[in-house]
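The chain that follows stands alone, in the form predicted on its own, written as structure tokens.
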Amino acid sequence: MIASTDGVSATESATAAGTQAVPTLVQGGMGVAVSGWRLARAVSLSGQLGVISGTAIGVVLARRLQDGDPGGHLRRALARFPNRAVAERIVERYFRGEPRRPGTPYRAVPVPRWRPSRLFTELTVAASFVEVLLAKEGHDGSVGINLLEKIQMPTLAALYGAMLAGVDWVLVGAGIPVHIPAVLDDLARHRPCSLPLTVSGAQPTDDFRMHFDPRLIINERPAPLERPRFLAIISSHVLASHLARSEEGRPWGFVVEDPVAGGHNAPPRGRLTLSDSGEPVYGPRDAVDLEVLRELGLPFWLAGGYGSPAKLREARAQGARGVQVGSAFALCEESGLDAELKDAARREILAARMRIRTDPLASPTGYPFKVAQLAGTAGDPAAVALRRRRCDLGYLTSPYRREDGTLGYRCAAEPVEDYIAKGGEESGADGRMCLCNGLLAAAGMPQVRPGLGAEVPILTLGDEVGEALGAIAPDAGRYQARDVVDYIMSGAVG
């Protein structure tokens, strides 16, 4: 960590990723602020990684602030951060010292660009710094931060303000993320760097990359950082062996991550088929090869359905370090789901009444995304048919070249005709949702509409959690990250 007046002393990071042990389960950093730092830390203390979720934390950090900031959390870390003036103007910007009352719209966040807004990047930076130093406060566990390479304006500002607050592990998926490992390299020494943008209709000629300064940040001359372990996320064991061989993109390990994931998952191999239900059909082609990844020699977490100490046990048996789990800790007590969510899901998990559903066509990404089917959420056909379409935070929009050169950015959950304005197929908005709104609504921090009432919550859960729901809560009752923790760990005894 930088040594500053401002920032966190060197005293108090925790050991840095180079000397860290190597954990045997992974966190799953999952959907928009339900991996929270207070997940994420209480995972650290037991022993094992511990992840937030790197998306839409600006958005997540403006939010927080607005809802009053309970108990200062967010504040006393933004006091540490190393740009006292940065950290003045959010707070100055988010911050109400009342909750919002009821019906209250929150304030509106810049939204991602090719060229992004000094504010959005103070935002991003600041965001990702305070959710990893809260997540490492008061111990010397491991933190990872968690981001989609499909969301790529946010990443380089992202990930300096991660590894500004000591992030010990950077976790990357839905994508190709083989730039990652250099821009680690380049943001560890407070230099300037770049990722290549994906731009529909960019010609050969266009350079649409994007480019993130620290001296946007930081204006002295601060010490290295510590520069931490990349883990890519990837459901191929063809992609395992492009990234392992790549000299650019080699990263430290791997988790390698099945179709019953919670989440977004990666399409089928070959011609997409439909079951009778509307879901995609995986078949043989979609299985990793698991001799392919032991041959490679790097550490590799097995995920997706994973979530149970014999799982754990199968895992390490087939030369897996461990295992990575999401949706166990989802509905545990300090994930940053909605209360009310969580309480809901797990009665109805454990009653056998709720199905989680893989739509093809709900994610604006178009990846597969599960969608659990519980009423009042955008499982509920009603409550859908309710929403009026919209595209006001933009995480999820896809950039594209205009004929004069220029960007434009289209979303396929935005209203229709607006998308067929910029380009885009009728048919490809069909069905689309609004994750970042709904996943938004689902921690707890929905967007309220004057006249409309407030955002629909997305929740997505892996397809097996009902195992670990039924082990470690028969009852349907709340469980902390701990319990978690040791119902699967148990598995590594013996």
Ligand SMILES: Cc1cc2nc3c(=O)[nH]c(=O)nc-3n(C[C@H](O)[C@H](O)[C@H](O)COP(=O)(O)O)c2cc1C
The other form holds:
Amino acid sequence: MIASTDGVSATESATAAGTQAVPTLVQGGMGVAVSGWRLARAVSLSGQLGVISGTAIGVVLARRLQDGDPGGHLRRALARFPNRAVAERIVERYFRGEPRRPGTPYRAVPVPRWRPSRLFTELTVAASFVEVLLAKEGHDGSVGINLLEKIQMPTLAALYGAMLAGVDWVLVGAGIPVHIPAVLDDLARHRPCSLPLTVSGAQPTDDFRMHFDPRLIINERPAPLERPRFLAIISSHVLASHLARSEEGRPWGFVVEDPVAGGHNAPPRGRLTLSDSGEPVYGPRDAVDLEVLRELGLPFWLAGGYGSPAKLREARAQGARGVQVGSAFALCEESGLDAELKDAARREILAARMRIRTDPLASPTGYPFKVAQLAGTAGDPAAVALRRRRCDLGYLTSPYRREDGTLGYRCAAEPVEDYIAKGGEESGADGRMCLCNGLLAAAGMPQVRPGLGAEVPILTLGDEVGEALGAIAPDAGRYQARDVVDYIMSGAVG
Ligand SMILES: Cc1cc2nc3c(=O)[nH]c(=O)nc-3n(C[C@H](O)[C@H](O)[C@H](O)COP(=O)(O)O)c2cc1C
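Could the form predicted together with this ligand be given as well, to go with the form predicted on its own?
After this comes the whole thing, all chains and molecules, with the earlier chain placed first.
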């Protein structure tokens, strides 16, 4: 049950909004694997909304199984997956009985495609089921799943898996998630559904939709699933108004994200201007008009630098239900980031030795992306110079139409000659980083290349994480998700 520290009793807010309570604090969905089930569960246990990241979730399950599934949690959750044959196939393929030896490469997983392989779909559904099931285990609090709109190919499978495990909230950002509400309606009734796929060069007569049929996983007609609430993550009141007025795409509420937030940021409006340090310059046109948000009448949460009691109070004074916080949780014990990376980041931030750069090029999506300038990571030019480009996970590939009408897939971070051969522009490949491999490495699951070593981690954090750190762990020591919740929620009292 949601704590009633916000002046509205838990029962009141639950009744007003339906069967689930409405949180004051939303823990940001952080990919890849930073918001894993342990973090989401800890936050849900504390009475707020824990959110798991659904990004590249199939790879995460496959790699964790290969790392020996310590504690047996993944296999325990897989044993509850509604399709036993699917669960057994996954365990047989990826679980090795004993942890992978250091230096052994992980086994390849199928890549996302318009017409994905059966294994890809099964792995994605099962992985997202496992993550939500474990996050919900042992309490009756709410759990959400976060997905990026720009990563379209795994979306339907990831949503269905999460819903089979009873996910309560779905949060989607980095794009215009207008089709998600209708998909949730379909999946709740186990109906086949589809999502339009953005394909560069597509002709008006082309029909590139992603299709998903729940009968691939469940043969009989089971009882309908709980339909989760949908929050659209937006950085523009114009988009909020558009979604709120759309018949099909109206969300339950919004997360309004400021560009100081960790991860991807919305690009500045208008012509891109860079500062002396090569970072995008945001101006008054980028500010979200909260008056417009308030008039829409839908609940909203503010995100990006809102990880303190004072900022929670400020958000609530502006009419927000509460705040969404990521970075302070990313550096806590339960987050999926590699423990040594977290230790180093806390130390360097508190010693004021680490900058967080808004890199306009790093992400193949073209959106600005925050990169922590930490030695030994992708924020360190020496470490980046050693990496050879490759694309073997493919979550950020963009489909394009070949002349013969078939689909190709290219990523601006793949080897430049491959990208150009697929019609990409050389300038578009400049400075791009492989977020798939880099973020998995930051989560302690780096691919190892024979003769080349392990993939370099990419650490992303918000600009203002220092404030929460200074209050919660001034000695740069380790802390729990509960400490973050207590710190921020102290702003909701009185
Ligand atoms: C490590 C990290 C990874 C993130 N990954 C995602 C993501 O995959 N999807 C998303 O919508 N937001 C992502 N975010 C943004 C958070 O969900 C949240 O909105 C943001 O962190 C809030 O701002 P703060 O960092 O100042 O607390 C990420 C943030 C961090 C720090």
